[in-house]
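Quick heads-up: it's one chain on its own, the form predicted alone, in structure tokens.
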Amino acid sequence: MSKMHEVEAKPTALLDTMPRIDAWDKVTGQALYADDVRWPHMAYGFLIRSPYAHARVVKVDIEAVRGLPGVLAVLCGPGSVAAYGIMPSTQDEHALAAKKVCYLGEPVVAIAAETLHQAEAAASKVVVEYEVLRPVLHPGVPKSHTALVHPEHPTGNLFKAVDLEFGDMAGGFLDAWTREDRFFYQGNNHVAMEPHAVLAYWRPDGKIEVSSSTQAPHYVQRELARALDVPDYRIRVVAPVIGGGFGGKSEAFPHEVAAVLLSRECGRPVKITLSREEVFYTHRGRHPVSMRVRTAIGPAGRIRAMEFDTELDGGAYGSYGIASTYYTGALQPTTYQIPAYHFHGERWYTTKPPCGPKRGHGTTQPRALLEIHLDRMARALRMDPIALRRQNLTPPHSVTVNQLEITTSGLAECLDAVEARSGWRERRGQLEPDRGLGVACSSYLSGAGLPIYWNPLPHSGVRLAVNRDGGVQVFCGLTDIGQGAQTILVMLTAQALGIDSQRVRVYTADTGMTPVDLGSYSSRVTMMAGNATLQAAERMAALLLHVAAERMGVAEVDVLRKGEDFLVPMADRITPWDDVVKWAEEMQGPLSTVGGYTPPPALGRYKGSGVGPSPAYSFSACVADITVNTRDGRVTVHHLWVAHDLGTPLNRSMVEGQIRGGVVMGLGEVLMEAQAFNPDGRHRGPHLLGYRIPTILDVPEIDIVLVGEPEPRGPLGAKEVGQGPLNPVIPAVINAISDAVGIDLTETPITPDRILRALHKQERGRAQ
């Protein structure tokens, strides 16, 4: 580490409060979406989808479209060359379907056209016949062949069984005091508010380039490699302003292959959109998860051992189903100190379609489970919730029962602030009828520990320029999918330089001019390109302050900086930073470095263990007060107070507005989201009349502490904030419910015909 990133150890004044460098494109208008983007003789996709959730396909006829006006092209079969997936163990994709539907929505034929209303116009030409099958609408074992989702699986429709243990289970559970709790979370959709679209052109030298709403352009590049049967370095993809994404555009997706067929087909460029109900249908979204936990409590409220199963519905194809399944039960241990612990997780295959990364990846569900189950426990015990908690917290710089290794951790300051904050020691039993107060923690990851494909490469690169004129250029693959992180990328560069921001430009997403980034998940970014930028950036300034030194005949350690510029006080020399750039220049050439960053290395050595390490983990905790209608069911978000340690806030503006975003996102899933479907598998409201999001008028008072120390591996003392904050405000609300009325939920949504539900059963018990 060189020494100016030492003495800048924190980020100055002016950077903390750094506008976004989106910002005015954004609100303007002026900023280009995926579908905004135009290309000369575009044509337009359009996919025919199953309305079927589980059917064969008998026959296609798609001869009476050929000849009809403005028709370029019709495809139909399996599309793609070869089966693809996100995860490289489970590649069970095709772009059309060709003899089998396995959800409702699944494309079977793709149309380009001159408009999009003739590619609509001719689909409805296009004769279709299947052989309808019953749908699987639950995880578990079907009682016939025709059941069977993908036949040719080996274990039928149990798409991953995962089972660990950790520690002494048995002498845990001896002679110990226990309680068991099972939830249900149902799933749920990202709903960004762009949704997704795709332009592509397979260029008659051969070479493809796509334009895709995508917060992962190298993975899109291999995916679709893998499909088209064509070499990685023949495809550009670019993403360009995206809409956000939340986990929903963090793969390959069919109508991206379909869009580059269609184009080789035509030989035009190709753009395909999808629908608000297509994206309801395309889906990867939050899992069902149906959980059940067992915990050991010995003297003073500490576990001594925890069971954890859970049984995820992961829908008609893999996506990131094998991580999904792993991350049920990977960070429990994170935040409390689990001696022993066992986990069973089960993905089954169903005919809806496919789960897949939401925010907090595979964490929200357990986690909503976990924190309810220790209110219970307290209660049962005649404990102070955060009481217990507090006995149980995993101390910083320690390694889990499961092989992770904590490093900086601020939650136990987090409990302290939402305690005092929220004066729960004062109100907490004191507050009028049927009004509560509930607590939960959390933990996040800082970069998932390993690539979606193993290997030894960087986890993102940067490579920087510096230019005569005294810009300087970051090319970094990362996609900024609202968060900010072009903005971090420019942040980290003028300060590792001492210029200006207005100097730097960052070009990011686009496999034809960056290094590889691995995409905005895992709330990754901001360490692992943040990492990178400052090793560029910091190999620059000492490239810089050697040329600078030399050229005005001192010793580098002579040299400091104020501003902009060099000087050399003991000869009274100032040199601004334009002449130092055009010495170097004329010294060395073109100014180029490059910055990498791969996480350091994962503990565990048991398989399972790539899912879960990270650099560094957030922590989060929440109190809040909520009011119970009992006559009509209907729950008051009064206010929330949400502590996060992220190390050193960066920008404390976006922080801010990653955790407002996160706590929103939260109250949405617990009380309002569901991904529901009919008997026949359709989905009940694909659509935002039908599906519920909270709107400004569902927003409570938000109170939000920044606390914990800087974090040793992150960027400036940096970690997590995109994710973390959600997974505590589901479980706090559910709590303060059971506060305020004393009933136990069991599944989310909490509607009000549930909460009256067991009210009612509450009465009946009593009554009894």
The other form holds:
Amino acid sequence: MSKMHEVEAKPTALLDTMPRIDAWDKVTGQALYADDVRWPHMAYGFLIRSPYAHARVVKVDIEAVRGLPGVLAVLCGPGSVAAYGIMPSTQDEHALAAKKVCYLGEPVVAIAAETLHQAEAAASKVVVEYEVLRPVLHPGVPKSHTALVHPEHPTGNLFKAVDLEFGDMAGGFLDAWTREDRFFYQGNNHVAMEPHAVLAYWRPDGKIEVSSSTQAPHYVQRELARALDVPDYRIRVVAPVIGGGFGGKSEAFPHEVAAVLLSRECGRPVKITLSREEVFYTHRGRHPVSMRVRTAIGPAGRIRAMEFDTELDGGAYGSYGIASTYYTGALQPTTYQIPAYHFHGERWYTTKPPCGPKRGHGTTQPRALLEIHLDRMARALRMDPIALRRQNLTPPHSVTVNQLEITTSGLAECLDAVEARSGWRERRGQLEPDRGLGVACSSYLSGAGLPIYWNPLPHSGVRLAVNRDGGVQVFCGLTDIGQGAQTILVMLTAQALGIDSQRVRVYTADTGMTPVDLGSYSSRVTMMAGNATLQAAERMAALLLHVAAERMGVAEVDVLRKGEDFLVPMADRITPWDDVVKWAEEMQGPLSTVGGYTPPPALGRYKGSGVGPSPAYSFSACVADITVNTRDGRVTVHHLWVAHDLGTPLNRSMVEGQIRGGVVMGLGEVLMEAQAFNPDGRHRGPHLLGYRIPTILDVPEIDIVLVGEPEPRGPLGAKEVGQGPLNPVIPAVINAISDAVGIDLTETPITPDRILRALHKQERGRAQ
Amino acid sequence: MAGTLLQLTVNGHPQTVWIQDKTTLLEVLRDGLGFTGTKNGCAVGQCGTCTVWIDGVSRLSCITLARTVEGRTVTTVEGLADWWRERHPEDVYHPLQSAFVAEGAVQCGFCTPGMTMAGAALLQEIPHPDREEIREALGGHLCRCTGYEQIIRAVAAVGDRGKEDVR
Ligand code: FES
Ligand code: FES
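Right, and the form predicted together with the partner chain of this protein, after the form predicted alone?
Below is the whole assembly, all chains and molecules, this chain first.
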């Protein structure tokens, strides 16, 4: 039976066993997700999507549709007034394609009707003429002009190339033993169980209300403002309960823009809910990346220099692409000391659904290759893979070659923990045939140090109020996408104010009501919204203490807290929280404080230095124990040991859930998931049978160890846990396969046919 | 458009709804009657989020044509607690609901209604299921958040309630 092991004597927060505040609503069916929300007299929207991956739009005839039963509005491209996009420097999207479609599934026409069936029926009457072009399915310079995805883009299909160099590369490679490895990491989808949905209303007074399944209401508000040419303040974006995100709901989507426009046309609220198939075509998931790494190793297995090249297949539009590209080079030095480092990354346009951020954003793919590469070097050097890693660990409280500031690091303890618990020393090399053990490390940000668009403002803001009923309200723009962010805010507030958590209510994810928090991405919420909450709560605690002292006629130092009460031992006086709160309101008026969080400034001053910095990094290590069936090529994962340094765990049950969820998602990526396309640009299986994710039957035993020390920059010492634990699983499994049967795999997912092919190749090699 | 009136009982109350030939039970529940607790994760029978009980048996409502449930009794996640309370007046909620909360089996919660309905149905059939039986019963229910372990623990915890019969 799987267990949650703890390292002894870990300092933990007081309320660390509190159940999630939204759990009851979710088990009783009360929680309202975007598609559950209904507004009076709402209409249903439907998008007609391109059946071709790449085509010129010759003619769109929507006239036939007007006047059909139930039809309220119909729109064709471009829909948006201006091109928009999540990154300020790459605004290349429109809500509806006007001249060209660049991926199969790209929206072309939007229809609103009284019922969804009427909208769908009307859609079948719309005639769109296309001039079909050859799909562009791979990165690379195209042979003809018609194979340019965006002919106006100055560098052709090359979306962006970045190049960074640190340290003495020539010196590092001089007279050194080197090894080079290549790997192709396949793209994959988030598959949040909730498909995207939006409900939008262009009110008669020109204000725009949007309720959408988004991880980042603030960014959606900004993008909508640009796409519609409407001032931000007229748009209110609310995220209701969100059924999972994993990065897939982090920017504005065509259906969101279209719903707003349809509502303006018909004067009624319009809901658009994507089908599962549409989600696969909307995508923004993990980029397919072809990678190459070359490393120079010195005596005793110390890394001297490394070059790392990545080529990202970006799909049709920019999305987070610039950030994704930089991320494929950013975090290699956070785990291992690399004195000289060269990174070259390229992202290419292709005519497939745009890729974007998925859990581990841009770091998952290079992490896989780096850890595979280290194992192959260890084998060549006849070193133990863990020993080789230990030789190279980036020490705590250091600065990496690419100017990332590492604070606390429990990476060494992570390795110790998985080594000990997996029985690595006794078992490795002694296992039965075709069984193997593999190891890998990783590290992740506790929030991106810089925002998506440059600004000097706080990344997270909190407004806290205490009411005369004794309750506390916390307003923060963060989104709880299922990770439990609201619960963390309740816990931190209760802790800082010394009150029962029942007194605290949180109001989140509403640009019309809450101070800005940039959103639920880059594992930033506990770190940033958490610190902002603590600041607001500590200010409130100080205010109340001051009031209590004044009213009781003593100095502040003479007032103690016991439970919720304010205590003056020398006067033998006890005043309950509720009374102090009323005193305070009487003296100061309605009670409110604010808190904000801005990450410490990044150290790097080079172009591209904005991607990678974080207030603190989490660290993880994983050992996988697997067997390869050499007859049918199937891999059985027996056991995974995962150690994670997240500083202080604030809520054990939620931490365990994050780790397990991330680890199992990693298993899916390494063994089964592929966002892959046919030569015509059609998804190979845009449904949950064609695209399998791990079921309950696919999950092995997973042992979790929490290590590390409290992080001084984290709220109550906490670092991230939402994304980091996914990354090491993939290379650990691949390294275990190499250990088991001696094959070196070159691409994910590791499906049985790939195993069999590699085994045959190995056999042929031996025969020769 | 041709349509017909459907009569059924949902969470203990008789309902009459106007349906088309191809209307699914999921559409009746969510759009017709407002029982939005039942989720639509795929609409084609591949994820389990739409699981409800039809005459006490757990079924995928997205691939159940509404006209096939004429006169039958449907229980959704909203009605699970009532259903339990009728048999166990001392409880307010189904013990599996409490166990999901206590064990941390809920994250985003989108799979939760389907998981609880399937888990509760399993507990009806096998009051003390072992891990394998739980995994078997929930094999068709996808969860992207939890990695499933805490869900297994929640079902097992109810099964472990010893002498107490969960029927
Ligand atoms: S919605 Fe019914 S199985 Fe997915
Ligand atoms: S809790 Fe999110 S899908 Fe299961």
